[in-house]
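Just the one chain here, laid out as structure tokens, in the form predicted alone.
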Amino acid sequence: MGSVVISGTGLFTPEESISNEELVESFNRYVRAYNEDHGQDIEAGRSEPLQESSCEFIEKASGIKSRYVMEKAGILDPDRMCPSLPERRDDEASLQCEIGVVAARKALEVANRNSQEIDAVIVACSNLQRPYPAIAVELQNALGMPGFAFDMNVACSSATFGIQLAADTIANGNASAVLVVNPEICSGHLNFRDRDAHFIFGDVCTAIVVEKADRASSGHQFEILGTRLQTAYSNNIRNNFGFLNRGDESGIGTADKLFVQQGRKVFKEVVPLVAQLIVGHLEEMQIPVGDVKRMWLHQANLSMNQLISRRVLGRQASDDESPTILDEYANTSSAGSIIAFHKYHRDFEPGDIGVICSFGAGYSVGSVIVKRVT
């Protein structure tokens, strides 16, 4: 796969941000109102009181300090607690297409490419706002790109899975350049009334240009040395929202139609899975761990990333070796590792090696080993 490079990345960041302090204040107002409204049932032991959240709890549990969102007023309204995102007419650009265009154009500019030079578009993300027509085809049309486009979903690993698919498509001769776009509007599926999860996600969009090395003209090219993917079925991260919900009205609006996870189980099971995959992938490529300058890991949980990097390196990683962006962005699902790469790659010299790795629901894990070539 040495003839394929990542030649450009782009990032769309929403204008609005929510601090932990703002989120906690809103959540605790909701909790106090709920406990007051259900006071008699709580006093009689028929229901349990809700617990308030705190900034200290959030930072200790995740390392998150803030998150960008498409719309904050609806999220912070204790009577609503979800973003206010009005539906658009069918002849208007979808929200995911709109933010995808911004990130894509930035990635194309870095790659020194125009839209006519892209042969395929892959929209890879954890949630799609509709099943069809594909957001990728809409995005392809908005950018005026030839070729083909399609959507794919492997939850938080969607970007790395998309990069492998793009690289394979190019290596097989079916395209010369592929655009992978990750429009993550995670606030739409987050339960902001769940104390254990209300702080986890943020919104963002990333884009990656993958192309044949012999045609790339970017000043920052990273050769894709190899990719490895792995999945293992688990119910510990789940979202049951779907088109069959209307077949059982009793489940409509219940908590399982939003993001649900058993965090402790996820931590215990995913950490060894990810560390073993990275170590095995490096061994397969005959790359000593000591030759890896940086790991751009999925940005879900600071403690999880610290433990994964420790198991890979055999010691605690420095901030430079495993950079963190989740303190500002929170968990942005598939986009997290790409944000980290986008922000922390320009200090690489030709020959420097790094690993882009994502992991999440499924379970799914994706590893992409790259080397700076220009």
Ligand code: COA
Contents of the next structure:
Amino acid sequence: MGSVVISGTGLFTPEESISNEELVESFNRYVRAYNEDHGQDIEAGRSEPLQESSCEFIEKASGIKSRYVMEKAGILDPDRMCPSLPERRDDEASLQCEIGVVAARKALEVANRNSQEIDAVIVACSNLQRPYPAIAVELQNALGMPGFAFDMNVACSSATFGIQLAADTIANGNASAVLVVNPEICSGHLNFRDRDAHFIFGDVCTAIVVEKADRASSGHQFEILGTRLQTAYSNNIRNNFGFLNRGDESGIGTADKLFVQQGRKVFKEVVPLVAQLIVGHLEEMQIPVGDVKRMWLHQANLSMNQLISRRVLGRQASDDESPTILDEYANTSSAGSIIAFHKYHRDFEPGDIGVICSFGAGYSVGSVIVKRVT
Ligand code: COA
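If the one shown is the form predicted alone, what is the structure of the form predicted in complex with the named molecule?
Below is the entire complex, every chain and molecule, led by the chain shown above.
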């Protein structure tokens, strides 16, 4: 079957960003206005006052300092608190297609490939802006690619699950080059009125070219040595938005139709799952942990990543061994580990080994072990 390589990655970063200070200032204006409006009920003990948010908490609890977003003004408007993204006509490009095209073109350039040389497109992300036609088919058309395309969603693990699917499709002879795209517009599903979560996510798009090694011509080839995926059902990260919502009018627009999580439980339960998966995968591949130069981990929480690296390596990882991008980008769902890989791989020498690892809702965990070839 021959080996399969990642031959290029691309990144689209939105122009606008929001600092913790800006986000907290807007959130606290909302809280003060709410408490004033509900003053009588609060005084009479009929309702609880809302609590203000703080930059100190956000940075200490998560490591996040800022996030990029598709549209800033709507999010920071205390009367709105969600991005203003006007609907587009059916003959215009959808937003996810538009940012997918930018990231894809960059990945193709690095891979030294033109659109005609890609056989399949997988759009893999946490939230798709419509059920059909697939965003991937729209993207395939916009880029002028032959072959087939489809969407998939495994929440924050969508990219690694997409890479395994791409590698398997190639290994089985059903394609020779696959484009995996992760358009994550997380501001669309984040409840900016929820103090526990309003700081968590950012928007971005990543793209990955996966192809047969014997036809690759990029100067940035990483052979996929192996992939390992795992899922374990949990309600601790959940979003009840869906096409059946209209069947019960009482639930339309309620908070559970956006991202909701039990952050502390997620932290405690997911860290051991991830560490065991990476250690088990390396053992199965007979790769000593000491041979791993870098782990490009999912970017949800800095302490979580430090704990995972410590459990895998048996010691504290350096910034170089486990690079962080969540300080600038926040949690960008499935794109996080790919942004880390995209930004921090150029110093790899041929033969150097690294692990791309994602984790998130489901729960879902994915490990992709790669070795630099050229
Ligand atoms: N500002 C100030 N205080 C806040 C706050 C905010 N924005 N949000 C919560 N707090 C308070 C809480 O009310 C709580 O107060 P209490 O101790 O008086 O009850 C305290 O801070 C601790 O809250 P908690 O939710 O337990 O914080 P945490 O340390 O667990 O951090 C997360 C929260 C979300 C940053 C963290 O749990 C996390 O990142 N978990 C992993 C999530 C993850 O990986 N998810 C995957 C998603 S794809």
